[in-house]
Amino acid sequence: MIEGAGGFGPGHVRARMLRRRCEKWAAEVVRAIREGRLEVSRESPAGRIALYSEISGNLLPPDLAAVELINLLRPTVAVGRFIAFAGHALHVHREAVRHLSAGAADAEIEAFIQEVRRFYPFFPMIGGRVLEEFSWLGHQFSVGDWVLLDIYGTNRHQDSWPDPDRFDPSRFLRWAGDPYSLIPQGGGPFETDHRCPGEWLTIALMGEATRQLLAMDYTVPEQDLTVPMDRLPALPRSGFVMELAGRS
C-alpha cells in the first residue's frame, strides 16, 4: 500500500486492492476481539479501538474500527523509510554526525532526526483538490483544481534554511519551530491544519532507531545509495543494506 501510494497505473490499482484486503482483515480482527475469539489487552491499540464506545454507548461499526486500526499500523510501517534515511545519513554524512553517539543528549538526537526529515524526500509532494475558490499571491484557484504542495522544495527553501542542500543537524539546535517551513508531514499546527497528528510518534520511533543504529557494530557493503527523485515515496535505490559484525 505504501509503495503504490504515489503512482498511477497497475501499481496504484494493486495498492488499492491491497488496502481493501487489509481493511477486511482488520475488520475480522475487530470482530474476533469483540466475540472473544482473539484475546488482547483492553489497553492495547487493537483492544482500545475494537472496544471503544461512542457517546451513544454503541461500538464503532467494524468497518470504521478497521480503518482506525490501519491508520495506526500503516504510518508505523511507513516510518521504516525515515529510519532507512537515518541510516543513510549516518553513513553518507559522517562528518556532520561525528559527534553523535548512542548516549547523546535528547536535543542532539532530535536535531539529527529533524534534519533527516527536512533533508530527505520521504514524500516529495502531496496533492489535493480545491474545495473553495480563493486567490493567493496573484494566483486564482477554482473549485476542483488540482494543487501540488512542494514538500521537498519547502523543506529546502533558502529563505527558511541557509545553505539548504547541506546536511547540518546543528541548525535544529537553534530552530524556532516554525510549523510552515518544516513540513515533511504537512504544515501548520496539527490541531487545526493538514499536518499529521502522528508526527511526534514518528520522531519518537526515529529517535529510538537512531540510538540503536549508533550502538550497533555494522558495516555498509557496496550498494547504490543514490536517492531517485522520481519515486514516491522515495527510498535509496538499494534501501540501506547493513552487515552486522559477527554475522555471515
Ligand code: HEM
Given for the second form:
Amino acid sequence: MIEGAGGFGPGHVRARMLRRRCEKWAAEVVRAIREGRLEVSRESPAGRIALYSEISGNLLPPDLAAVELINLLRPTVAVGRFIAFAGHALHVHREAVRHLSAGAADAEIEAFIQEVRRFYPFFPMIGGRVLEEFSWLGHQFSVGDWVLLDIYGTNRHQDSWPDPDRFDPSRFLRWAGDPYSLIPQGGGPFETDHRCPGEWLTIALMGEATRQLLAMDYTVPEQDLTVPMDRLPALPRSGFVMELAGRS
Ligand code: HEM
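Same protein, the form predicted together with ligand HEM this time rather than the form predicted alone?
Next comes the full complex, this chain leading.
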C-alpha cells in the first residue's frame, strides 16, 4: 500500500485495491470492538477510535473510524523505512558514526536521526494546491495551481547545510533548530500549519530502533545498497538485508 502510493499505473491501482481491503479489515475491527467480539483496552488507539463519540453522542460511522485507524497505522509502518535508512547509514557511513554506541547520549542519537531524516530522499517532494493567490520570486501563483514542495532539495540546500551531500550527524549537535530548513515531514510551525504532528513520534521510534541496531550483532551480506532517486517513497534497492549472528 505504501509502495504503490507514490506512482502511476498498475502499482498505483494495486495500492488502491490494497487500501480498500485494508479499510474493510479496519471497519471489521471497529465493529468487532463495539460488539464485544474483540477485546481491547478503551485507552488503546483502536479502543479510543472505535468507541469515540461525536458531539452528537453518536459513534463514528465504521468506515470513517476505519480510515482514522489506518491514518494511525500507515505512518507508523512507514517509519520502518526511515529505520531501514538508519541501518543503511550505520553501515554505509560507518566512518561518520564510529563514535555511536547503544549507550550513546540522547543528543548523539538524536543528531544521527536528524541527519538520516535530512540526508535520505524518503518523500522527496509533496504536492499541494494554491488556496490564496500570491507571488514569489517573480512567479505568480493562482488559486487552484498545483505546486510541488522540493523536500529533498530543501534538506540539501547549501545555504542551510554546508557540504550538504556529506553524511555528518555532528552538524545537528550545533543546530539552532529552524522550521524551514529541515523539512522531511513538512515545514513551518506545528500549531498553525500542516506540518506532520507525528514528527516527534517518528524521532522517538527511530531512536529506539537505532539503539537496538547498535546493540545487535549482525553482518550485512553483499547486496545492492544504492538508493534509487526515481522511486517514491524511496528505499535502498535491496531494502537493508542483515544476517543476525548465530542464525543461518
Ligand atoms: C515516516 C515518517 C513520516 C513521514 C515521512 C511523514 C510525512 C508527513 C508529511 C510530509 C506531511 C504533510 C505536511 C504538510 O502538508 O505540510 C505529514 C502530515 C501528517 N502526518 Fe506524517 N509523516 C510521518 C510519520 C507520521 C506519524 C508516525 C504520524 C502519526 C502517527 C503522522 C501523522 C500525520 C498527520 C495526522 C498529518 C496531517 C497533518 C495535517 O494535515 O494537519 N505522520 N506527514
